[in-house]
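This document opens with one chain alone, in structure tokens, the form predicted alone.
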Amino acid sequence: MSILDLAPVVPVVVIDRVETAVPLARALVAGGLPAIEVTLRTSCALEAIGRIAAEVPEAFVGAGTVRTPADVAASADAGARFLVSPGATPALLDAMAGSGVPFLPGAATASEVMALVERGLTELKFFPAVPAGGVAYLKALGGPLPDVRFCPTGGIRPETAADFLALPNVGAVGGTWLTPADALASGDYARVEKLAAEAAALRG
């Protein structure tokens, strides 16, 4: 099963603190949306993605954010089951590739885009989506392009996903809405529940 074919979002997560990370991924799993990725922005998200993984089963945990070899070799190890960059390069995706975990290499341009497939990889991040292009840019992609399918993440919001899903060439789009930082500081997990399932309900 693809990464993109989970569900049409695919939670965009920062953790502050390591408490919140099980019952975050609770709430987001019984919203509908099991695909979950936790930046390594944070000194905690690599233990968030370990607590994850070993407590919500049903969570399919990713590590987003992933920026070089050792990112790489770290988000394994703490049990990471697919791994995002915000862009490629020759080195990382070596490590990315040898680490046998699934992964979506970060792509803004159609010249990274072609340099990516002639690496035989055909589901990429779009990063940053909304800057670098938005809707209009993935669909002129699809063109000389039509065997690439994309998660744009990068600006998009609740009432601009569903036109990102309805292009052909996009499989998931990657969300920070569904965790808001309010609703994570006060333990609001209904919260991000309900969000969840109307992010789920995008693409019936």
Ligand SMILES: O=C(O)C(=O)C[C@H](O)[C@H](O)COP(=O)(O)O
Given for the second form:
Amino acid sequence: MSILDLAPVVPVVVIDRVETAVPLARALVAGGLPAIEVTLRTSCALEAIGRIAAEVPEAFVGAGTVRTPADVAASADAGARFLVSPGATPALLDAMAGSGVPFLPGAATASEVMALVERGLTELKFFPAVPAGGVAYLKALGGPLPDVRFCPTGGIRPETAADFLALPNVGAVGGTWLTPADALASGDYARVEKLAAEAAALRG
Ligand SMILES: O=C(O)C(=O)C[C@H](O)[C@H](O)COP(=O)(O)O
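Please give the corresponding structure for the form predicted together with the ligand, as opposed to the form predicted alone shown earlier.
In what comes next, the whole complex appears, and the chain from above leads the way.
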């Protein structure tokens, strides 16, 4: 099973208040997006992953912004079922591979992609997707590197997601638009569910 096949969109969520973790995960799952990437950018991220893993079993919760071997260990201990990194280093790749947890390492250039393919990795995050060159760039990478599938993330909006998903080398896209900060602040999980349902419908 690949993370890229769970849903067309992987919500990237930044959780500032751990109490929001479970209701927002339930809303995303109810909308049809079970794979949820919780970024390790906030102090409660690991606790949020743990709560979602324990209380929302139908979610497939992972850790994002995984940058170091210590992040890998902490994420796995918290219950992350996948790991996403913005880029890749040899030490990080060794740790992710050794963890036994599925992972999507980040790459943005042909050389970076080729280095990962040398390690047997063919499912990658393309980051930062839009600033790096967007749909045209990813399409061009697919010419010489057709065996690699990507989860482009960074700058993707609901109105541009379908263009990425139309590429043969895109399995899913990531983005933060499913969980607007004001919706989380006001507890408007119905809005999160609606945004998730619209995203889930992007690829039939
Ligand atoms: O923290 C990480 O490792 C990330 O995954 C960075 C995310 O790709 C971007 O934060 C996506 O954010 P948007 O451009 O708002 O969709």
